[in-house]
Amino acid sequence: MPDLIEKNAPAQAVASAEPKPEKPRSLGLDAWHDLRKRPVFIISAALIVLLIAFAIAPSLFTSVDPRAGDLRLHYLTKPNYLHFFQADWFGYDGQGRSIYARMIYGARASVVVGICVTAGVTVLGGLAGMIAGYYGGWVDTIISRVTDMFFGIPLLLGALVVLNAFTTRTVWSVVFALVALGWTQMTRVMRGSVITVKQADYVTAARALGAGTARIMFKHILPNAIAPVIVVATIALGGYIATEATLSFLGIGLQDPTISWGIDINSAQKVIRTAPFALFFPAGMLSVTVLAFIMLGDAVRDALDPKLR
């Protein structure tokens, strides 16, 4: 008997040393596991976190009042690039206001507009697309035709018309104009995704077991159809920020005393020959912000789509 125990001991040791099989990961966990290995995601996420920090607590990065102007310090006063985080680090604009302070505080309007518009069009367009894709028939026809009508209106041109109706244009009026005209893309993406998912076997089984419409739509279809919408929304967020800056640059978007990179770019175009830095810094900040969200969207798309791995 002792000999038999000794012979079985190595086999038991090998069996215990074998690694346990990993539990299957969900689509979200699998995508997160893949995203953490992508340098593009890490860089873009770090930039976005920094921008959000600018928007939430700008006073942590500068103690200068971005609206305080001193005509003794105007754009002819060259920037002092050795005065890190000081008022004259990036120079002054035509009214003697610190460009660095306005660049930091300008992130708030851009981030708020981008996030709120993206959330609004995702909820509105996603709900309309899910209803159209699930029910089909005349419901799909009506929603699709209304979507086509709004889709034919250029976002920038339509926003110009809508915002002209407001006597005072704030962040929320810009958000309203962009949401009212920008939901069509999300509707189309969600509709196509729902049409594909609703034909799956698990949806048929849930319907056969007596699950209600709401349960099928939000429990079985939505979690499996939301991935393309997330990708499109992430990429579109940068576009909405650029649209807000364009509207403010044209004088139809945000107005003083709201601080916006588009307003600063509009003011700087008058002195671009004598003080190009007044245009370079707000325009560069806008470009980096839009690029960060586009890079994030590309990384999320590659992680959520198994065909691209």
Second form
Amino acid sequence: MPDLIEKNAPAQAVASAEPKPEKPRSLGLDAWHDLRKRPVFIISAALIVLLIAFAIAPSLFTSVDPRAGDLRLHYLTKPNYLHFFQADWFGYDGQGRSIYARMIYGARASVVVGICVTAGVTVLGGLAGMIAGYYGGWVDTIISRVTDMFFGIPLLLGALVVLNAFTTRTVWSVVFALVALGWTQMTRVMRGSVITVKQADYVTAARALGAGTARIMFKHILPNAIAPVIVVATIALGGYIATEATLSFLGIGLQDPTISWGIDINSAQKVIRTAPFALFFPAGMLSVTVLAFIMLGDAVRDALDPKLR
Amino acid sequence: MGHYVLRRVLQMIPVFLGATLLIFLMVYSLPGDPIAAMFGDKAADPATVANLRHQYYLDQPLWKQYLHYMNNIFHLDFGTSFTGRPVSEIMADAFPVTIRLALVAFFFEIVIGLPLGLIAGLKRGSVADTVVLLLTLVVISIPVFVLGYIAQTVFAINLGWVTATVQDSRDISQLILPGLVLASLSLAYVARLTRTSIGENLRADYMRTAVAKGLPRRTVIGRHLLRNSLIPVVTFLGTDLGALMGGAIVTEGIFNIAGVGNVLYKAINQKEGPTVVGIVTVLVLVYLVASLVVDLLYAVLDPRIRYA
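Form predicted in complex with the partner chain structure, per the form predicted on its own context:
To see the whole picture, the full complex is given below, headed by that same chain.
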């Protein structure tokens, strides 16, 4: 769409001689203007900004070392809900570590896994989908069948098998496993989107003007085909965070020096009867994070889908 | 139609081979020696090790192992696990349990998810609609393992309505709580999908015609609206039944159900290659058949779709 609108722009400017002529807007800009007015977007974006702040500079929010355990202060010391931002705000876990500090520090693993997996999956899967959709024929057949193969293996299951190969698992091994198994989701979305877009007249026009394959792909098709991919990617980001937590919870995701809500939920599960708060706070944090990304995805979808306007 | 089915079945073959090869490579190219692990801390007798390796076909190159495995599969032989138990026996124990659990979950998806979506879709913007939207959003964002523990703590430990873990999976009443937990995520999707679909179809021309003809409300909704709106929902439910079979690792772990998920999780941890590959092969088959059935159902439900 941006190309078409830009070509119409001079005529529009001449036609409207008002003091404030409406500037031509691309789909992205249009969606941004629409988004800024939505409360759902504002709330979810604020939550995500806060989360990213936790991830970048956790020490701004707590001065307590999340790995320092004092066994005298274990989970039987009840949390003191009036000690805002203090170590004992949400109590201590089984090893006497501050639950509040671990809640803040746990954001980093989740945010890094979520963003890196989504970026990897979008680039890798998007590229494969673009090639499949653009070239069609046997290239499409091969890529589509490979996609089907990966779809037959559930993500969680495959990730369990891959991660079992690593003896020490860091954030990067989890990212690797999820990207390697999850890229096909984006391939399907991108392929479908490219197939509809490539039949448009402006693509034929660009080809008639002598534009090369790369130019047609990245300048004409990509900007018009990317919207559904962005929507799926945003919603999937929350899903990847939940998957990382599930893997860590099962004991095959992140390992102890790394702080992860999944690990904390797993260790809290043993004391759930005596100290439900040890489970409640990391679990709540995880749920709110996933919720924020799903709401953001919903809002972005509504803004990017012209049919809904 | 016949041609379409044939083409789809032919397309399934490379996908089946590829997916099994993928899982085979993932499992068998991993570091770690299952034969050495059999001996624990004791020093292994080299002759016995060589013998065992030969018995499990581990002395061959990987591609030969795969061909050998595939050849056996076509004779319905899933091999023997490293504990000496035939994999088909392990699966015969685990699958009935998981199928029962999946059916209970599937039942809840339909019985709770559909009506919720129907109510919300018919009365868009009402209080009921908002409540359904918020509830499903909350359910979608709480991970299953958290939901499982909350349900277990509240209903089994605090209220004492059910047992905390499943003692006998043949007793359906014990499967209600795990079934609900397993169903929760899909249930929320079913409700939302039904709501959207009904909202779209409410504005369709045939709806206006049906109302204008003076048909009773019951007929308009039941015969005209629901039939058309349920097409995408049926598609989702079909693929979900396949997903419920393999996706129960977490739920089965929390409620201690000896189903496929639980067996698979243990097998992955213990590097029980034959068991993992065997179960995943069956799961891939279930997925492929489910997606074929869904596509065919599509044509039955919606006569506008024709497969040449």
